[in-house]
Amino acid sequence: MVLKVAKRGAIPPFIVMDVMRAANEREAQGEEVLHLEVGQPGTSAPKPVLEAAKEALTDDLLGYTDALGIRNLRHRIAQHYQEFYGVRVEADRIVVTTGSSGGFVLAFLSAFEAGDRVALASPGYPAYRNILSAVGIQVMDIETGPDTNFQPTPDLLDQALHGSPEPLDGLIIASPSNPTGTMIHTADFKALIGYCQDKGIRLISDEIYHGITYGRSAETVLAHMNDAIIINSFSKYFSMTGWRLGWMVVPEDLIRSIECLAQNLFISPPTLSQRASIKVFDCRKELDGYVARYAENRSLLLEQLPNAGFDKLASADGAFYIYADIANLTNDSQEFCNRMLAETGVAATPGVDFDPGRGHRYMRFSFAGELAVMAEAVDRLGRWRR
């Protein structure tokens, strides 16, 4: 007898994780790898966080917390919005999650029914599309390019909806975005928010790269509206990737739904991570030092990658990624990245992870590591391309 396998698991893989596995296998065989594939800081959590974690480990019990998170952490996150953005947020609207990934699952399940339609920019973070598909929500890709800084606009949304009898139920935005690192400028930001408000579209704003910007600060949607869902994380700016902790700011009409879902799906976020993370908000000097390192890496790659043939690059306003159009080099970015790893030891991510339709001619470099690694990588790529 053949047993049934649910179709919801037949979603595309998160290819960057496949690339990381291949890079790790190469290292296990004694080969050197320069990691420009994974979007995680090459720095540890700040020292006060580590000290708080050690102190928490001396307790007799690290038990469950409230499903929405430890109350004093929720209050500290609310205080962060006042300090960082000048925006007042009630602590009762803060939901602590098991990474931003847990936040996306809770957001999608609480805000949309199976069969609803949600739009997102392409290229974009692949887990948006894959999680939505797994829970039965229709995905509408909005193809973006350099002319809109790889960000969605009301005009692009209208074009995608033209002639469609089905309404649009949600829109996901990210500024700075993954994989392009681009940001939405203030006027375009307000236009998108107004569009969603006029048409009754639930807006979800991925703000996990806030704090990592070059030249101007990122804006939070909360400065303009209260009924959006905001998702953030301790993984990127706060340099706590493996601690698996994030948070949401949610509208009042979703709080109880999200609490019930969180109770049943996750019980509670990791207790040790919650207790340690409270300290991270007082580590801005150390964290901004990390961002200064990313800025050095960014400058080096933007200057040197064109010399290696990667000369069509997204603006990289924030985050720690450079998205490259490599149509002049290949029409198969996955094969190209595999060959680049095998022949140079430089690991990077093919664009098909982020853009199913056009990603075969794009790739992403992550510059979250050491400056010396970036310098060696562009040197190897330059010699490889000559």
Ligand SMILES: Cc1ncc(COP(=O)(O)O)c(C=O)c1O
The other form holds:
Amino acid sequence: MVLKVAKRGAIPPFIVMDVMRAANEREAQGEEVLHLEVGQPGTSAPKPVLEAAKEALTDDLLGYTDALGIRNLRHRIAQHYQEFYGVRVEADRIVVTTGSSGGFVLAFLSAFEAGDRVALASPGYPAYRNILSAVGIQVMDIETGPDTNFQPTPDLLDQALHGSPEPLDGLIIASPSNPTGTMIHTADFKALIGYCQDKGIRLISDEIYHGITYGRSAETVLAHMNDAIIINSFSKYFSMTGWRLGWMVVPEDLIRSIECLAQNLFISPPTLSQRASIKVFDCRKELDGYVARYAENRSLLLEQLPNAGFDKLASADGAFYIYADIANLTNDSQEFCNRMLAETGVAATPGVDFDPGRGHRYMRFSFAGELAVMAEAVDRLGRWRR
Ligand SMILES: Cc1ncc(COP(=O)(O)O)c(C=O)c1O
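Coords for the form predicted together with the named molecule, given the form predicted on its own:
Up next: the whole complex, starting with the chain shown before.
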């Protein structure tokens, strides 16, 4: 008898993970790979975090914690909002999660019914779309381009909704975003918040790249509205990807259902990571030093990629990504990236991961690694393209 395999689990792969696998296989065969595909810092967690982890390993039972996270850590995150943005928030509204990825599952299940409609920018982080579809929520792609800095605007939402009898239930934004690194212009940011308030749309703001910006600082949606869900993580600015820790700031009306979902889905976020991460908020100097290194990488790539034929680049206001329009080079970004890896050893991610409609003519470079790696990569790409 053939057993049923559920359709909702048949979501697309996260292609960057496939690219990473191909790059790792190449490395295992003794070939050198320059990693511009991985969206993670090449640095470890700051020393005080490592020391706190060692201490916790020797003197702590490391059992489960409260489903919403260790009380002290929730307070420390609330204090971070005061220090970083000058915004007050009660620790009761902070939920510690298993990476921001765990936060998305809790956010989507608590805020939306199956069949609801949630809008997001395309190109965008692929897991939003894939998690939403796995839990039966309809995804409405808002196609964005350089004219709006690859970000949604009220006008684009109106155009996408035009003539549709169904309401929009949610909107996900990320500023800076992955894969474009672009930020929402200040005027559009306020306009989007007003739009959601007027129309009763639940706004979810993914603030994972806050702290990594190269001009103006990112503003938190929390400063402007209390019924949005704010998602953040220790993975990027705080350089703690594998610790699998993130947090949410949630509206009062969702706290209890998020607590019940977290109890049942995860029991608690990782205890060792919670014990150690509390120290990371006092490591701003070290963390800002990492951002200064990303800024150097960014300048080098923005200056030199055009010499290699990659000359239509998104603004890269923050995060550690450059999104390139490569329509002048290919109409099949996946084949192009495979060939680029095979012929130059430079790994990067095809745009199809982020934009199912137009990604075949885009690709993403990540500049989270070392400056020397970036320099060698642009050098090889230049020679390859000549
Ligand atoms: C925009 C964005 N959100 C969320 C995540 C997930 O991060 P984590 O689960 O490590 O917090 C990523 C990872 O690359 C990302 O780019």
